[in-house]
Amino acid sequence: MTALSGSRRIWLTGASSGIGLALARRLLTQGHRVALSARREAPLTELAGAGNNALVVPFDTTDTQAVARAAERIDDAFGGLDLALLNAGTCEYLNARHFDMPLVARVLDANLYGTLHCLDAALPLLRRARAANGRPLLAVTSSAAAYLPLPRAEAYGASKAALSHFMEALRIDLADEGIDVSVIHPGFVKSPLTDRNDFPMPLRISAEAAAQAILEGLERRRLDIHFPRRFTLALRLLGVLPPGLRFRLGRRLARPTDMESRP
């Protein structure tokens, strides 16, 4: 099992389920000091258990004041961060026949702006580690959906594509500060979110396998951590097709238009 080297101070968001839960278990077992964040406190407290290396910091990423208070608590407890692993997010699918702007806003708020609120709060803590002659790492979970437009994924795909673009640009600007940036692009991973999907999910992997791939990528400080590679490489190749071909591909993947029951 791949472990992150050394003893690190880590802030992990989205730690209560799916990939985040699998990551939290591994990082705590490896002895890192981990600030565990999600909206619900109870699962975080259960996850922390009786160990002394977990800090439970529940909040909603879309609440800027709550994010700022969480960062203050982490700073007081850890005195900086070696790794900010911003993993929280959501997924809702859009029915274009019944365009739902509140749905679009919810997804963008959680996946893009919520992540950026946490990033804004984490950067000073990462800079503190850099000032102590460390080389901190900022990692953000995007999605393989950022590589290719997919039917019903207007809001989800746009939020993740925007996040990937933002982080790749930020990587350039943070390089002189000695802060590394990794962007994580998972394919289908078994989780409470994907368990709701009503369509085929090729090469779906377990959350434990996803956590293993992420830790391997973080240890090597890979710029783009994507998995399972057979699936994500195919999406990346399809994403560079001419627009007409991408459109025809999307039409083949789309559900019949008479299926009105989906959100």
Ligand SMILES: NC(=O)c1ccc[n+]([C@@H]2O[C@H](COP(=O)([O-])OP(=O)(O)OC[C@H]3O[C@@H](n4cnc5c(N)ncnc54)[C@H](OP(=O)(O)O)[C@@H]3O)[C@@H](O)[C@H]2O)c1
Contents of the next structure:
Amino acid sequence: MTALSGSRRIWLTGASSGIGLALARRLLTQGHRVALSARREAPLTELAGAGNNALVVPFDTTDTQAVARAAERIDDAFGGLDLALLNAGTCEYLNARHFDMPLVARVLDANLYGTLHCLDAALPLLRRARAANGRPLLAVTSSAAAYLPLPRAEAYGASKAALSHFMEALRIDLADEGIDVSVIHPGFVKSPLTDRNDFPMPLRISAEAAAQAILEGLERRRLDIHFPRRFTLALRLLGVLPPGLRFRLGRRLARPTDMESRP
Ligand SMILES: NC(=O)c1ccc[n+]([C@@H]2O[C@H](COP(=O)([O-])OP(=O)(O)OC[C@H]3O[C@@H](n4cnc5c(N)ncnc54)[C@H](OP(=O)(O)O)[C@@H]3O)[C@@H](O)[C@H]2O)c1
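Let's see the other form, the form predicted together with the ligand, since the form predicted on its own is already up.
Now the complete complex, all chains and molecules, led by this one.
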């Protein structure tokens, strides 16, 4: 059975904008029961509309107690989960000459620990679906930035590389329990997150195209869902170059303005 056949019980985080919003629209239209999460309640309520297959569960992924309460509400309403799609995340770039530890902590908290708090809360619900002879799926949104260290992406790239590594290992350990794991590695996608970027974003695709690629990958329970493939395959290839070559490449990609601000 594919991951999204029939009507599934799904928890989607980061549903208030960008890729998550496009995913939520598709999943609700397909008739799944979807718990919609993000910090902002208003866009989630608007998204849920008048339909009866959405549950609005706003919270901050970095607040462990709020995450636990959210999972309890979802369990009460759905009685388990067939798919946990943990997509919430953020991006902030570092200027290494003005090392900003609060920025680093914010990015790691949201992208790594926030996702892992949700994963911790979702696992018992996925196990309940497993006990009822289902084959639940746990999916997280990492980034193609996990494939290659890039200038100014120390915190963002590290948060996503750690997440990808964690999930790939977890897939091995959850296999015996019958829980599948997918890791999503998008290239550039148009969203409020990338609208803030002031640098060229090669092969940037729409949030709707990203949602389509993610749902196709989830259907097939792919370990690594990456797109657009021309971009992600190139990054993966560059990621396995010797460190000296990766350094020279990184120096070419560093922006002249950042270099000028260096003492
Ligand atoms: N766009 C890209 O090019 C791209 C590329 C690679 C990976 N990604 C990843 O894709 C995911 C979605 O990004 P996007 O581009 O769609 O960005 P986005 O439009 O900024 O969406 C981010 C979502 O995460 C939620 N969120 C952020 N911090 C949260 C927190 N602490 N607690 C709860 N919810 C939180 C936001 O909702 P609230 O603000 O309402 O909380 C929003 O719904 C992220 O994990 C991002 O790193 C994006």
